[in-house]
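Consider the single chain below, provided in structure tokens and representing the form predicted together with ligand UTP.
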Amino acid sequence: MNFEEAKKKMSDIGQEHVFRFWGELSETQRSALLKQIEHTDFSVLSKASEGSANARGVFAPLAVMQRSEITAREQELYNAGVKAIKAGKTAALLLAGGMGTRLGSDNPKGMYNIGITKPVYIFERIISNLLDVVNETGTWIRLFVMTSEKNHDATVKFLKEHDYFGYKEDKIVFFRQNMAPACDYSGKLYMEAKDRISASPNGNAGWYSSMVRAGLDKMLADEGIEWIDIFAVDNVLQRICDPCFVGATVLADVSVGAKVVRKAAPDEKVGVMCLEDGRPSIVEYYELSEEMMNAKDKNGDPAYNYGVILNYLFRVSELSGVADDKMPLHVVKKKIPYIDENGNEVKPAEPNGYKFEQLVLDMIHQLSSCLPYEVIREKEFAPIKNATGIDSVESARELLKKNGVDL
């Protein structure tokens, strides 16, 4: 894209100010800015207003495979899972493109050291959990790692320096997720540098389209990968591609398996697995009506009682039917560092604008069927979102210790 074309693209949407520093830029900087303008989808800016316009359908409960059933069928589920894993049909995908702003570290979240007497990194814990399955089944599982352009180099360098914490290098594939522009409350783009419009990762639902953009759908097909376990970087206890979960999802013959935990209280702040207009979906805690909170299933148990933990096993053949443009765009107020009109850097202490994200949970709603699979919270759910307090380094350390992990 040349300067004239870029200028037209930006003036058509009232954003010519992105060229304010053009006169001061080197040739390399100019071409970087032109390239960014060419590759960025600015249509999200038209949604720049508070909250996401997300009209919901009719909710109904969705039956969960509970621990009692899992225990009763353990051998059968385990065998089916091991069979799929040994046949190379299962891959894992680490969602590591997030900014981890709540944790407040400048490094990628996976680099955070949660050790007490020795270094124990988040990435290390995650890989160790996956290695358990590799060792148990005698099979290397393909591991995809999604980064963003903000943390890609640091992530790759760190993992290489630590010898991938024992994982086989040629079994790991990194790819970058797409970015979305960020703007102030009136929809005006922020600049993060004189040659760069502020942009942030476009949400964790970006994983499949970003994989396709990187040509990795071909790798899935070539390697005969039929199932892919998507998981968050910050849950240091979760099992990944564990045979019983894989086996249960394969045998249930569904589009996706979803790990869920029993809610700690009816009003706990977690997204709850359910049906929406007959399709699997997740209802946010603030969308749960009083009536839904008190509803009971046929056994007399609460009908909306299982929260998602961002660990899903997707059937690969159904992913091509998932369209980004059918997913709602979440418009989120965030702190966005920027440079002002004089080129001075500003690091806001409070949210100062909008970022645009699409979320994995909205992918689920595009699929036809889902098996919610109950895992024990104390054994599989230790998210690290904050430094202290709820879902923090502190709370995760306690849970790790309870599970016998040496810190």
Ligand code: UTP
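Quick caveat: nothing in here was measured; it's all calculated off a predicted structure. Think of the rigid core as the biggest set of C-alphas that the two forms share within 1.5 Å after superposition. Numbering follows the first chain given and starts at 1. What changes on going to the form predicted on its own:
- Once the rigid core is overlaid between these two forms, S11 counts among the residues whose Cα shifts by 2 Å or more.
- Comparing the forms between these two forms, the C-alpha position of I376 differs by less than 2 angstroms, with the core used for superposition.
- A displacement of less than 2 angstroms separates the C-alpha positions of G166 between these two forms, with the rigid core held in common.
Show the form predicted on its own, please, because up to now only the form predicted together with ligand UTP has appeared in this conversation.
Keep in mind that what follows is only the chain, not its partners or any molecules around it.
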């Protein structure tokens, strides 16, 4: 995109001020700004005055495939999963757009070293978990890695330098997540630098629209991929594309499978699989009423007792019906650092504008059916969100050691 094209694009939406410092920019900075304008979806700005679409429907429990059933049907589920994997019908998608800021790092989160006596990186653990299934089934699984604008180059460089931790390079495809701009309460774009519009990734439901924008929906069709296992970078213990989960989802003939764990306590801060107006959904922990926390299922167990771990197996054929324009756009008030008209940096003490996100719970809610699939927390859930304490590097290390991982 050249300057005239970019200027027209921004003029058409009343955002010409993004070029206020154009005369001060170097050629490299100008090129970076033009590239950002070309690749950013500014249509969300029209939602700034509407507020967040957060009205919820009527919740009801959703039956979970529990460990007792999984164990009883293990061979059947395993065989069905292996069959799908060997036929090349299953792919994996790593959501790796985050940075390690909360861990005290300026690098992509996957580059963080969690080793004790030797280097052990988050990316290394994730890929090792997928390699377990590759070795188990004798089949290489297509691995998509979704990065962000801020960490793409560093992520690709790091994995290449480490020879992709043993994964076949020709089986890995990198693509960037779409970015959503940030604006003030009137819809005016913020500039975080003279050559950069303030923007952030467009939420954890942005993976499919980002794949389509990168042309990867054609790859899915060409390679006959029918299922995509999407998963977050921060859970270093999760199993990816494991045959029993794949088999259970395929045999249940549902739109999506969702890995869940039993809640550690009724008020644990995790989203819970449920039905909402008769369709699959996720109720956030802060939306659970006391009545829902105390509700029981037919077996006398808590009815809303299974938290999601952001590991979902989506049926590809139904993704085209999950349209961006039908998903609620979550307009979130945030403290957004910016530069003022004179180029001075401003760090607000209070929320001063909007960021825009689409969430995977809304994506799931557009689908017709879901199989929540119980996994054992101590074997598959070691999220790294903090440096210390709950869901931290410390807690993840302990769980990895209990599972025989050498750190």
